[in-house]
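Here you get one chain, nothing else, as structure tokens; it is the form predicted alone.
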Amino acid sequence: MSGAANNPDSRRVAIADVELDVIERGQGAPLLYLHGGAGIAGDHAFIDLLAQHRRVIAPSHPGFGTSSLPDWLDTVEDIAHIHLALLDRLGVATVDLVGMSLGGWIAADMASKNPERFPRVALIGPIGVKTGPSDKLDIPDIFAMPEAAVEKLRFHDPEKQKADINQMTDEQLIVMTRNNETLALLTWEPFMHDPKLKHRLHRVTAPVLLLRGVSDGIVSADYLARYARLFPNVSIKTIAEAGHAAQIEQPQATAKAILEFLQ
């Protein structure tokens, strides 16, 4: 749950007509963490590991958690602008950037718009570009699959990560449903990508790390390799015993890889 009421280190920040829930943990050089399409609820152990070494700023995107979603906001690029404005509001001039899946897409967009602001960029299972044939999807159509099939794509060991909705509060169920609705709004058409983004990523001259769980069924190794070729200065690392949500299944290994890269 990402609401400010349930996290003492979370606060509401108004950006234009958007009310964002923003978690801040740790001290040191700032790091902006952008969560994936499932929201930020499962990422707290990973955020805590990063916060042992850095000041972590982790907003819930508009429409996720309890952050508001104005009628005009319906693209990933809109969110990129909101988070750039958030950094301005917090007085953060330069910051290392970490994004997961949908958050990786947002991070890549932000870095292409304002490359001098982000000294290093780490993306975990990022989506957001079309790299394969036009008549085939690069990313599986998770909206047309049963939940159990999607979980097999997300996790190396889905049984260990299976959520019991009967044990969830009404508030948690509302957030889960809201996250899914906003993900569909942002990624449905064109499916899971911005046709223009791949033509802008050459501007990201900072070192970029692409991370992928070895069992990731959403972001394939081939897709990530093609994604990597869009950046001038990039490396790829694989996380063992992890699927798409490597930051949840292997938070220590994922945080270690990112912190070593950032340092």
Second form
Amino acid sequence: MSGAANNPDSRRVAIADVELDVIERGQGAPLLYLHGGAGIAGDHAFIDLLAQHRRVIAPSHPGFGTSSLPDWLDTVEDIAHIHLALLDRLGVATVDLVGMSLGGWIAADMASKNPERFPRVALIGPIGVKTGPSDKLDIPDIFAMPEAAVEKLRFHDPEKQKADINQMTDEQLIVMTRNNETLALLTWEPFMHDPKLKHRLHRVTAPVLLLRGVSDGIVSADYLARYARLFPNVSIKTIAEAGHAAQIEQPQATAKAILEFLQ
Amino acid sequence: MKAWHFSENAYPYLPPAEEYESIRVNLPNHHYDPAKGAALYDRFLDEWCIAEDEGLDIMLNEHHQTATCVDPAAPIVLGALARLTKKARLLILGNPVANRRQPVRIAEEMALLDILSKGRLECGFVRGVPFEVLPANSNPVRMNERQWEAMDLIVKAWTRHDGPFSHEGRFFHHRNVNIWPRPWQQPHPPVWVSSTSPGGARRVGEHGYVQATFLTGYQNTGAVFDSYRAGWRAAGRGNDVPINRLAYAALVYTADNESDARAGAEKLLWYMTGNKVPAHYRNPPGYLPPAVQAKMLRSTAADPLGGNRGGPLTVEKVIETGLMFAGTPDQVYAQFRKFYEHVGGFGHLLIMGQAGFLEHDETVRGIRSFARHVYPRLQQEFGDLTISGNGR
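Having seen the form predicted alone, I'd like the form predicted together with the partner chain now, please.
Below, the chain from earlier opens the complete complex, with every other chain and molecule after it.
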């Protein structure tokens, strides 16, 4: 598989024993964008909008896209360490951090480890903490429902966003299934969270923006409000006519909200 | 040749299938009547004892959160059988090692069963079917790796006798392994592994364990056995693989006359027709390699009705595809022999001999008819050390 086939401006970067596909696009102050569990393929329009104003660095996480997945790697925290090392490799000392869903979890973990490195942090529909009661899932069990039901949670208008498998190449189809496999590897248990993360986020004193599509069925408004309480300096914004994947359904509005926050 | 009576201990008293989404995972257990369930257990245990009286060996398995197999703790039922029986070999096929957190506990349970049965245990290990990952909350990714690490640790726990040893592996950690009791059989009970894919079977062959495959039919069984033999030879176990290393599970129903045989076979079909499970339980992410998953998605998208194109399952169809042997003793013998030759030979027939609404007397008739009129011919013709896959 070749990453270059999917993303003309991607390159391979070796971090320890992981081969990462990294997109770099645009000029200006650096911005690290961390994609969600569905991979980076649907995010190009959004990345382009950010890249009109910033130098966007967007890796595919280990096990996503065509980035490799070593046998030892099985947690979000492992990925946070890889991406911190990626920033070292690229010589990026400080960088604004934007993460979507699973990428929001990775971003929150990175910020808790090296808070001085991230002047501003924007998270779109982030997962990664468990704040609700033990007898109720904070995040719906996407691994125990039909695909169509998951799509309803992900999108405000699922009909419009429906993926047409017949239009996909074999390579894209394999990437899609592999992304889902890595998502399961990382989030199966504890489900969609790291029990330790919520006790570490107090270190993130930078301004944090939490964004959520108004129809997000995966990250509820209540979940996001409880997530927000874990950061000392936080604001929340809602994106209209968007579900969980706001950066796909409303790339303009989502990019605008983030760029305004980062100014 | 050995034949094993196998019953999944199904609970068939369910509402019409249209009224529930799945017979597995999320079917509410208010549908389970404890009194009826207890009566079923009395019956199934009796049937295993009758199978022993008829000279068959005994097999059982384990599933979770399902009416198709109400045996979520097979070692417990096997413990009862160890005391109820005297001579039958007792095969558990198997322990879902990829879904259990403590391999050393499995080693203990199996050693205890071997002691209770005075050396009659045959110990199987399975990865577990896809529907099992949700009941076990077990990550569907890297199950094979977990399975093999656990199996190796269990065998080590059975065979080390000089005090504690430690294991710090990729998935399991134990600092003081020193099981009591140790197994009756030396160096350890025979190990079986189920695998329905050629890749998995090769590794089983390398270890020389007994390879079992379930309902893989004419189409897929030969490739599984070929891989086993390739692994066996590659590991330096010699060119000849005896048939007692290979097992096949099929639906089997034998009766003296065709109409009784047909009636029994129709009821056995419940095994397949009753298994209503939606796609998201059948195919969790990571259970199959991405390339295989992608291929399945592609074919489903191209032909959404592909799976149902063949029309409803019939007795004829499952006999034709090698999933069932059913009929009079002569017919069952002929079907078996044809299949045996097609796949290169195997030494264990795992008889799925009870399902759904197959009543006690019908089940017993099937057991007796097979044991008395088919089994002796198979034993005479296919000795345990016959070479499998001659020329393959």
